[in-house]
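In the form predicted on its own, a lone chain appears below as structure tokens.
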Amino acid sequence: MILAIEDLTVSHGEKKIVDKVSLTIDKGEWFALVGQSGSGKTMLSQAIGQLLGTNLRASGRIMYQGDNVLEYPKEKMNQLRGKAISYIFQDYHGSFTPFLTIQQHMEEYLQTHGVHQKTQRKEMMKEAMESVGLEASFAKRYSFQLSGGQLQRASIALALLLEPDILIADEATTALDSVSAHRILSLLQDLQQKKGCAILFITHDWRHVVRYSDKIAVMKDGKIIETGTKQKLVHQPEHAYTKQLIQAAPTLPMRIREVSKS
């Protein structure tokens, strides 16, 4: 087990956006968190990295290597975020400012996390870019000089620079067409297998869940209503809401939708 979330609650005043959620993610596991918009998925993911807005309050425990990261001071959390827990967001353009090259972003990122030797930084950047199928020379370009697919790959390279234990992909392929989404997810799958990192994959798209995940949790109204292996949830769903989500996915094989009706 690499991460354990215990009774996590995220509140906005009296309203509970995430309500006593518990789940565990194992090392090297692809864990899919599924639910419709507004179910609380993103709030849960942001709580892990202490990225919640100042008007939101998190309680419970998020355990990483024996520590509750919710209790970490800001400086310690800044060091953990990126080095042990890293993010790929839906708005990958927001990972870059147009006034810095991709290389300058990476240089700043590495130096912030204590990598001070120039030769080491250069080698790490080269390896990260090549791992996502981009030549190292692409790092010398600005974000506006890259295509959407290239920039998405660069954002993944940035997230993987320090080889985190946990990679959180929050609707990372929503803005992409189906072909591009498949390429990015296949790339993440290859990197997961090579690097051994766990992936928390947040999505509402069951096509990707069925294809890539090891374990699934279904979220509704801030609560986890069902969890289990892909085999169990896809082929033997128990909760009516899980069955409803599967039935509503038009591109899933008919046999899977038929199973969900039983």
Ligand SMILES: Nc1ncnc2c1ncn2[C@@H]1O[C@H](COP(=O)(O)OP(=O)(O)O)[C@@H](O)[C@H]1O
Given for the second form:
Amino acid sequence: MILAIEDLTVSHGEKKIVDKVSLTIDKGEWFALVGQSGSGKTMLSQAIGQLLGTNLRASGRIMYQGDNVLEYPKEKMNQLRGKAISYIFQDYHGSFTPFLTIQQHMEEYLQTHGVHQKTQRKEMMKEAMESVGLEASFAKRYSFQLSGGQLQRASIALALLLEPDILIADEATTALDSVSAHRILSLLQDLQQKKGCAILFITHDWRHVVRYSDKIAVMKDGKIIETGTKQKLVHQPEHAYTKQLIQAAPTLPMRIREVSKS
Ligand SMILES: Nc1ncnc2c1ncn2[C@@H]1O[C@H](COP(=O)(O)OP(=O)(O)O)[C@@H](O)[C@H]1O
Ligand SMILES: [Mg+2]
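Given the form predicted on its own above, what does the protein look like in the form predicted together with the named molecule?
After this comes the whole thing, all chains and molecules, with the earlier chain placed first.
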């Protein structure tokens, strides 16, 4: 097991946005978190990296290598982010400023994480760029000199630089057309298999859930209402809400939607 979330609650004043959530993610596993918009998926994922806004409070435990990361001081958390837990977002443009080249972003990132040797940084950058299918020379460009697809790959390369144990992808492909989305997801699957990093995949798109995940958790109103292997959850869902979600996914094969009715 690489991450264990125990009784995680995220509150906004009296309101519980995430309500006593427990789940475990195994090493190298593709873990899909699904649920309607507003169910608390993003807040849960941001609590893992201590990225929540100051108006929100997280309690419970997020165990990583024997420690509760919710208790980490800021500096220690900054070190953990990127190395242990990394994020890719829907808005990948936000990962880059137009004033620095991709390489300068990567250099800065590696230096803040204590990689002081230039040759080592260069090697790590080259490997990260190649692992997302970009030639290393692309790193010399500014973000606006890359196409949308290339820039998203570069943002994934940035997230992968330190070979994190867990990559959190929050609706990372939602804004893409289906061909580009599958290209990115196949790339993530490839990285999952080759590098053994776990993926916490947040989406509301069941097509992607069915195609890529190992394990699935369904979230509703801040709670996990059902969790299990893909086989179990897609073909023998127990909870009425899970069945409803599967039936409402118009792009799933009829075969799967029929099963969920029984
Ligand atoms: N910074 C915030 N402050 C207060 N409430 C928030 C904040 N961000 C999100 N919320 C609320 O928390 C709930 C869950 O949001 P979110 O985790 O973004 O849902 P999801 O990612 O599943 O669509 C929503 O009701 C949303 O309005
Ligand atoms: Mg969200």
